[in-house]
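A lone chain, given as structure tokens: the form predicted alone.
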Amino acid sequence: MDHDPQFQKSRRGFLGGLGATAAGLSLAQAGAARAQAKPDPAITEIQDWNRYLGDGVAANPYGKPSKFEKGVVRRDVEWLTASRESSVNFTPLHALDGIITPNGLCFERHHGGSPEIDPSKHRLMINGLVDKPLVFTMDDLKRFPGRVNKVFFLECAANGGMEWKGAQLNGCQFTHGMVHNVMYTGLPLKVLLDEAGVKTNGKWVMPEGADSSAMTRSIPIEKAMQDCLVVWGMNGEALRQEQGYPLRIVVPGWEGNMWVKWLRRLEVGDQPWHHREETSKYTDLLADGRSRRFTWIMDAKSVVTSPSPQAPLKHKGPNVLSGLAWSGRGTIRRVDVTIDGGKNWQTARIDGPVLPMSLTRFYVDFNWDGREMLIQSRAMDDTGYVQPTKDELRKVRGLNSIYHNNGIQTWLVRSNGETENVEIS
């Protein structure tokens, strides 16, 4: 597609509109631009941290970020829900880089609060249409053959849900922050189901959580056997309490509500259970009043994390545009970026691991001359799916939806660098 004449024409327009991008901005030029600033003598001299010993290794038995990063935290929006026990907070996407989300910044979504579970007393039961009902301790699971480590994104189906009727929340932490990406450690669900022996009429699996909401969802047996995991670790350590400690299920590429936390039971059945979270909730209400159900897959999506409302541009000259893309259908193959509201597009540079059903990081190096910009990103995955505009989604779904909003996001960067959440036709 890069060789398409129309694309090349658009790309030239993009480059001309910026004045200079990575294609025409050498490292020497960038360095020269930085060297023009006169340094403040007060901050080039030896500082106190050069003169005195710092903290010893025993001062922080569990490491914490620097106090200068105290603003990089999960945040909630109090008016979104009736109580904190059934609520959500948001990952600070604007302040992160790379593709792995630190454990302490992974967004939370609870339906009955976060239970404190003693792992020595926790059990996982497999029952229903199986040859051999089983009960596992945590020690049993950790001794079981077949352990794997896999990186996947987890996204709440309601991520971006407030934006269906127009621009609402001013920050990508709030518009897109119900997503995170970690390495999980555990067992393929197939290994445990094979041990129990699924009967021929076993077509669905229902995971159940040990929290007060007793969260349940119906998962087709094909998905369960394909790539679902039962995990106890994330990013090399135990699951955090708010992420399901000591055990949760991972359903790669599918909506986060199905990733049942505090997993205590797996029941095999011959049909879906039609419980609350797949009937009155987590269905897509259409304009004509009908509801689409079992819309599990999180389609290709992207967002520019910087510049964005919480990460405005502070300097003219050399800058780096950065963002994230992901797809529940497979692997991100390309991300295009525009700074003029879609008139011209440029292919961004993808860097870091590019994995299926994982966050993917993209960049555009550019030189900003102070002009206003309308910034968007558009993701494409290896199935050929192209991220739609919000208007394209609304033509199909109307304005009644909450879930599965993967429309293209627009940020308006003003001449002073301040950035706003806007929509354009």
Given for the second form:
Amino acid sequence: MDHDPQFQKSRRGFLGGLGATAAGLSLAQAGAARAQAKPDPAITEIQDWNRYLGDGVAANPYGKPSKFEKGVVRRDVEWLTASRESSVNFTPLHALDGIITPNGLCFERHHGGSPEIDPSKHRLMINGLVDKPLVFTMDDLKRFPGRVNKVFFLECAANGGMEWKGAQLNGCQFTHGMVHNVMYTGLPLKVLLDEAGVKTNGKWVMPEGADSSAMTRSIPIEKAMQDCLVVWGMNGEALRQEQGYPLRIVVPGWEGNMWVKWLRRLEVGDQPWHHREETSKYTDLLADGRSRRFTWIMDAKSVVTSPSPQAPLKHKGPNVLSGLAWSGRGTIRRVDVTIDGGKNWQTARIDGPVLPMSLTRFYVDFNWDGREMLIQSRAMDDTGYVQPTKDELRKVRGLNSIYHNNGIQTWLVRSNGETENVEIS
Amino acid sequence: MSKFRKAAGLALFAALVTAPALAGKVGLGREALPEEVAAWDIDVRPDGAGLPPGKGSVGDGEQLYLQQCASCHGEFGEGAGRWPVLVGGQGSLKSEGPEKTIGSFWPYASTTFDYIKRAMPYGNARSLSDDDVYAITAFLLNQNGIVKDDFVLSKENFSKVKLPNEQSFYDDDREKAERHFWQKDPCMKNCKPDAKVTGRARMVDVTPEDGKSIKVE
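What would the structure be for the form predicted together with the partner chain, given that what you showed me was the form predicted alone?
Then the entire complex follows, led off by the chain already shown.
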């Protein structure tokens, strides 16, 4: 029985539990392992790379992806912003797998360009309501006891912001690509604050950047002491310039704008500062004209990265649906996937590390007979939060929001495999 | 002999690793000098904390604004291209096209001062004097109908300036207002009628690079 291919297919098939549809799709599977009519020249002819010597070890002192992967790059949407120095580009989620985002593909968001900072001239100051204001060099920080390594997602609060009023951009790189997931190396912010000695009336911490926007945000002291980090490393190497080299703050699960890059100062105060990025921006204008502020947490969210508009289906028969889920409130507990626009759902298979406030990878192995599908994914976290539909979200928030769009994404897969960003009833 | 050396080595190492913990403070870094704190600590709060001495008039601010700001933000704060609009928009926040300006949306005047001082003009940050920043802030408040034409903004009168939208902001209440997003068992079977496509990104046609033609095997 276990060797009966038909049984295996229907057992593993994505649609196995979905009644009539399942039969149609798994029947289409029969004969998928076709016989090859002519010998494959990729096998029968000796290839250049098989005959001649390849590159020597000195060819690439810092390795780069294969030239055949040249399309896997960050991309921007020029009409979105007035200048590229205060702008954003997007992680190519459709072309990535696993949970870690390669350093060179982590999306960028700058408010005054990405500065090139000489680490020997970089300083971190802690001042304000502390017993002793301190200045650290990078060397001081790297000698400091208590170094940690932790994986966290960083999502821009505006990820999906262009989609509030309806489907607009065709590609999960553009609809969801303001997110990345990195293993950081650095120090708990707490150990540095303890070294300076926070006074009892110190209730807020304000990180400040050294770049030309001198980015500032107000972080409550509880969060600062609980799990924030001051980091110099990402995925085993130094921070990339565009990610804050030589130093940034990590604010796990909270909106990316708070993760101040090129971190040069931490001020402790007794009140929030209400600066530009927490008043005129990164507040949520609701339908009644009032606005939520301090909406720091990124709610549970997921997206199917393949198939998606930039990663269409190319073959009938066996296919792998893949996606990402994450929650700023904790750990992803479950991801469900539908192919009929939310009528019926099946729980996806999660693979790889499942970490709190980290991207989490899910898969559904399925057979496709070429029928149209409306694909969605729905994340649940360990607080019991269930990712809402876009309509459910609009019902509470209205249409004038920009930030915190964690609504369920729909991809229409057409019978020719083309995949589109759509809105559905 | 070698055993003894190893034991001595371990003891020494143990002393080394525990030493900082015993001391309470690590002792890395140095005390920041007052001049250093003053050089970087320029932030301003709504209660006026952090404001430097100084003042500036609406009239002086207009001249400075035209030289330093208008090329991006427009002569009247209306914004050029996609650069931020700074003036107007009152009464628009419930409409389909809300205009979030200093006068219509921003809760505190201190945000304007702080941001101009730390990050403006775009590409030439920290080039304005404190009096210049007071003057430009005064002009923007005047354009938004908050202060009169002859107003002179100063450290002393700053915290008396109130913006009309301050009371419209409230702290994150998602855990209450969106409580229904926490569900025990979301529906898995026959959850809704057949879904219909109601909107397509392709019709909006603003995605960079056309989709390539696809061939299904």
